[in-house]
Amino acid sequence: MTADYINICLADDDEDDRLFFTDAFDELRINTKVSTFNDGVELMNYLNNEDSILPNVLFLDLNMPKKNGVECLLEIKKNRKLDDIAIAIYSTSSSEEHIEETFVNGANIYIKKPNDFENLKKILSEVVTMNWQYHTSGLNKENFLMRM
């Protein structure tokens, strides 16, 4: 059975960020349903526990708590139970480091933190309604990172 909702999870620990989120996603006219989590912790606690509904995408920051960005990625991706999640880095950070480092480990796309909320929605609403199968088959490092 599959859900008339596309799933979403955050993990984030700036609070403004997640509300942020939360509000652009309320101003969509895309059918979702959003979780957020505070940190890497609490995320890969929700993403190992059987009764989950698991994700269609994660939006993940690189400078979390607890457990970072990176590390969330390296577990996320050693569970094959959660290979079917499109992974989009959300980060303030533009370093071609980051960006590299969560390629090279299985991320779909980097996003950088957009200032402005129309643009959050603008990104949100591309990301969230992008054929991921088409997407990830000519994945490489010009499409990786998402310009607006």
Second form
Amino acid sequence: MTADYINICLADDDEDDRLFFTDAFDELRINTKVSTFNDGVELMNYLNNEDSILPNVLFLDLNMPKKNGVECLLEIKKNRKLDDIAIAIYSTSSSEEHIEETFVNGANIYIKKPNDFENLKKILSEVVTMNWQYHTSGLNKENFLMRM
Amino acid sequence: MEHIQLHKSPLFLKIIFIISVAIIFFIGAITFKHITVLKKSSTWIAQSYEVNIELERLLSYVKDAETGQRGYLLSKDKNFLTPYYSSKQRIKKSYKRVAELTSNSRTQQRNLKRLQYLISRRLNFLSKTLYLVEQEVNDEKALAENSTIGKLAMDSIRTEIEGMIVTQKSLLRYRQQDYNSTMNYTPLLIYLTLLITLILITIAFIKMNKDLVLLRNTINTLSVAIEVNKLSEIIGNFGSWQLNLETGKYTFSDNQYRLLGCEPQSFEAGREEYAKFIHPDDKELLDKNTKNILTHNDLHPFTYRIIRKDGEVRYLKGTGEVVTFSSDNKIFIGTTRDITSDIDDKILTEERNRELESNNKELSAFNYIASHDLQEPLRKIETFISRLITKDFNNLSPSGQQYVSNIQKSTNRMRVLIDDLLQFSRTNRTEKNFEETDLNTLLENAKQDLAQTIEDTNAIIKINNLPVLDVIPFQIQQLFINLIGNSLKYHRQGIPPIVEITYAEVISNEEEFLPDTYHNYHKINITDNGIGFEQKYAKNIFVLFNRLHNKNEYKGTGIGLAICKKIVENHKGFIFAKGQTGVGSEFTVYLPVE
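Give me the form predicted together with the partner chain now, not the form predicted on its own.
Full complex below, order starting with the chain above.
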């Protein structure tokens, strides 16, 4: 990472989840800058803005109003400017269909939202400090879903 | 076979008939010939006798002439000359008669000519002697000479006539011989031919009798077949009709009328009559489809509607084909089936399918709610509790701390319930990808999954060699996990569980409870020495959320065995349970051999 902090974005319509997310990063004391968006439309507007600083890692909830996670994923992967962003799917669901669909469409990792705050902290720290280049080159369906 | 025999029989009878007629003609001809021969012979015999009599008579006439002349010579009385003259006439007549009768014998003709010469010579001498006497030329010498020659001539005549009679007799004998020889072999010939005719007629009679029996049997079989056909038409709800392609005449079977709601044969079969029952919307369809009957001798199966006599609309399906009995006897045979109930069933099935589909959609929606919407609030409760415990647990009063840990226990249980439910609905929903899999591998995986529990309980798992089957691998693995897990969970306190898994291929009707949907089944038995259960609950334990024990005694959601049942059903198999309290339980899985 050339910047002195890691730029992180989260698109999630759930207020509590956004709160858990930012709290976790606050407690982790990693040099990060976290921006949150309430839905897919808000996220895409930000990303498509010329002045915006693009995130190093983007966390995408799947079930969102206006524009859902998969739609955002497709749009990002189609855009040459954005397709380098590491994308972590961040969802309550762990259904095979969702995992399959996002994997095929180019997401880098799938995180099932944990039901324990300490677990959440552990997962986020691991994801943010992950060597994405290394992870992506050896990516397959087995290590796509992140287990704790 | 019978068909051919029946065809062969008339030919055989025809040949016998022709031979018999020929033989009877032959016998007739022979008989006629022989009667003709007989008639000829009897004519001949009569003729021969007549010839002999006439010859005798001729001789006596010559003698009469001689006697008359001699009387005149002695007495000079002219009266003696009368027989002499009349004899001349008689000789002539008699001679003529003999000539007539012997016209067909050359020998006798020759003899007769000689006789004629002798007689005329004799008569010449007689008349010469008479002349000499009348002229009163008393030439004794000439007279004596004359009478000597006359006597010699007379002797010759006698000899000749006798010769002729002998000839005639020998002729008669010869003919009689000829006749006898013919008559001897004739009866034998007639007898033999009659005998042959009799034998032939007897054979023909036996053959005809046999054919008659065969024919009667065939007729019986046919009438039985007709009755069977009538019955099967009623039961099968179909009718049949015939169209004679030569005469254009239609025939309908009894049930064809019943299909229309009419009494059998209540109207004359015909195209126009039938068309009256056709649903107005289907008239064109029927015309189009039946057009080919006459041109192409063909009727493809097609469905049309009729309005029955009682006004009910029914669906009929018609089809047919040409049957050729002989070159000039072609019949179009058609069948009509009432498929209304089939169509009703189809509609009902379609309706049910639609219902099922919408039910399935609802189930999918439920699955989504369970997987996402229900999990989300629960996850948040859990996360908030985990935060509360790490950050503020020590600030709570002892009772508050108790409440919080109780809330945590309940949320944990709810998590397990939701996860199990999800798994259950996934068992139902996921694509059924069957693969050739070694069940030993799946069982080994299941054991690994349960490794911790096996270690904790000191369990012994005995495994029989399992086969390679076409299954949904992760489901069968889940089945093993659930069943072995079940045995481990319900083990008797202080007794290490022994779980035994055995395998055999069985025949369905030799197994208890097992329906014979398939002939052969793979049977997998899982037996344990656990707490067992009462046999009356054997069926209940597979019902969703059904539990035999209090959740404080044994953890569980009542979903595990329901999942097992679902998995086995996905494989078209069956699962049964047997239990004895305090002894153990036995689960049997049957998977069909396909």
